[in-house]
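As a starting point, one isolated chain is supplied in structure tokens, in the form predicted on its own.
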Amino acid sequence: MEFPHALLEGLIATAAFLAPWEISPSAMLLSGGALVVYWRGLRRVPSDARPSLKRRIAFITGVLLVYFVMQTRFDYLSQHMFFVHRLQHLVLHHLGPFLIALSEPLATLASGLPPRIGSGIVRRIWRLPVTRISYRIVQNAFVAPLLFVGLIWFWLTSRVHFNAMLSAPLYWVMNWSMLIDGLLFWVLILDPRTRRQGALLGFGPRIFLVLAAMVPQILIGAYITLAEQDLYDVYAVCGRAWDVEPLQDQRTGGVITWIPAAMMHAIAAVILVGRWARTDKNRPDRVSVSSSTCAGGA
């Protein structure tokens, strides 16, 4: 049976995409790393203790879509169309980040690091007065909210993106910023863990937290899918991949920083609203009341 040549015009085609565009050691080694402790952790773990076929599929969904974003041609794209670069920071900032912190993975990187990895280097680190410090600052709930929609503000400043699109070393750290900063906003939201139980914030604040850094993500992507101007023109001098008119690459683009990002933070509200229910249906002492209040009836 002859090979339809079709079919393998694609698949040469579809490789080609998913290779690595401008290799990036560090974003390989996250995204194969976490992979490879992930998968040691998932055999470590007792079966009881393991978890969820969801929560598994999140996690490994939401590393693969970062290395998608950050190593494929997909990246290429980024530098060269708008809303393809906007795309790319949705999955950075939230996506990815969103669906890791709602995989709650800790347990199973933890029990898959090497000991000498695990216990001797993590575990000295995050124990550093300064580690532990720098972590309560950046999850405080002012600076973390400000910060989160902070730095989507500085890298859409017309300027400041401009520099970004046209520096190596500025693009890199424009993207990783985002990465780590995505991870540490939904890791503090979607803690599954009551104030009680661990947690830095208890559900009504997160709530309130998400909620509020939703408006101005709509204020910043409404401007830009309003303006009648071409705000970045740095595509312009780079050459857009497809023959697009400006004003609506930008459109797109700012319609995608509206929209889907105001739908998750919409979501994660919703999930914690969920969560909240249910931990408070369970509480010992709403249980106990509930039972003296039926034995008062009886």
Given for the second form:
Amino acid sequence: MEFPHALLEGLIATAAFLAPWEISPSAMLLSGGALVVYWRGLRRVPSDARPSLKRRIAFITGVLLVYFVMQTRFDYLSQHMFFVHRLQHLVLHHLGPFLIALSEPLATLASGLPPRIGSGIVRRIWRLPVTRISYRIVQNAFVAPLLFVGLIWFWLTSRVHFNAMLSAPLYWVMNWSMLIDGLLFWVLILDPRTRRQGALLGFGPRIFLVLAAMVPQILIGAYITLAEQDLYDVYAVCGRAWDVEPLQDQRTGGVITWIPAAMMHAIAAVILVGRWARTDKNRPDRVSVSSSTCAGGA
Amino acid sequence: MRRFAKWTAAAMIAVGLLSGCTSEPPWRTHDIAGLVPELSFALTDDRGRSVSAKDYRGRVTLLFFGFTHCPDVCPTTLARLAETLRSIEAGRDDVRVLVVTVDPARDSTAVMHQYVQAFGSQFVGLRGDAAALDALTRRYRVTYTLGKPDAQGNYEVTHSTAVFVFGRDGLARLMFTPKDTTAAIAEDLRRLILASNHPKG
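Please give the corresponding structure for the form predicted in complex with its partner chain, as opposed to the form predicted on its own shown earlier.
Complete assembly follows, chain above in first position.
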């Protein structure tokens, strides 16, 4: 009778881990709401217009990952271990939004919203000049990568990082700014449409942009990884979740900032090149991918 | 790099705004005003009395999380604070150093009493049950861990090294870390004792 007992203990430990560390109604509402609206959307859309299984899995995984890093005990570990914090931001700024953007969920989400909210409130807000102009500004080819890299850099400034880890409201602002900016950036980059079909940027500029945004992240990651002094003493000051040498924690965090983040950019570039080649092939007016389109686009 | 310089400037301004920075000269230790909630707790002191944050209103209050079996950080930090307090003449009796044990299983009221008395009359030992302790560590976003006991029943404890400093009004003002020099701590503490003497400060 050993096994059921161990199983029960395991279940209890898992449940305790999955319980929120600090309840955030906004995170719960948004991820729960996204899943419900998406599910409703799937049921309403005719079966031939439904997103593929791959896209559905990408969306649900993205939302669940974001929820997991924000609303489970993972969040406690993120507050008290630098490298777990870097994993949390990798999910909030890269992996989660990347998967969500890749799943192109907007059409499904729109049909899942009750008409009064969907075509009533949301569409009206979206059509406001203020919304459209601010969206154009943050999604500008220069502003978007600057925001993306700038936010990583900003929250990793020693003093800012110290304060964000100490103050509950600042910590909240930090994580939400990363998530929102991640969604904006990857929706811009992974837009399946061409410039002509309505994407804000052509494939060429987007490939350039996603690769350019990789470089500063490599520099920040390498700087943290190779630093000989403790850059983020807030973890020593407030206590680590378990006993790890500060520099070992910092180096692991640096590698996470450096390599997986850069890889996501490389993967995005590969996806974009593939899409670009495909749309080019499908266009009868063009025979082959010429280098002039690339230069013209960028 | 110019972009980075701009971001640095923006960051500095943001930090200034966020920390409620005004034209006053900066503190030499960490300014945490507005970042951390006001002092609040319900624990038992080293004389066995139930105490709360209200009992320390009107005094400059320092909050530290430690344990009496602590080999290095706690005695060093507390000895440094004791030394600093000795160097401050005016108003040092208006200061209370609250030492909250993260190891209440081994640190009984009597053990705590004996421990804090060694540092001076301004030192108070506080203990509570796991729920009260966890509420307090969560409030100040610090953590501690108790290791698995070995054959002799000894275990490793990790904890925060920070000293949270609250003004006479109970609002968070400063944080001392092991990096801060004794001179910096003494200067800021003196300034805080004087500043909060006047309602304006």
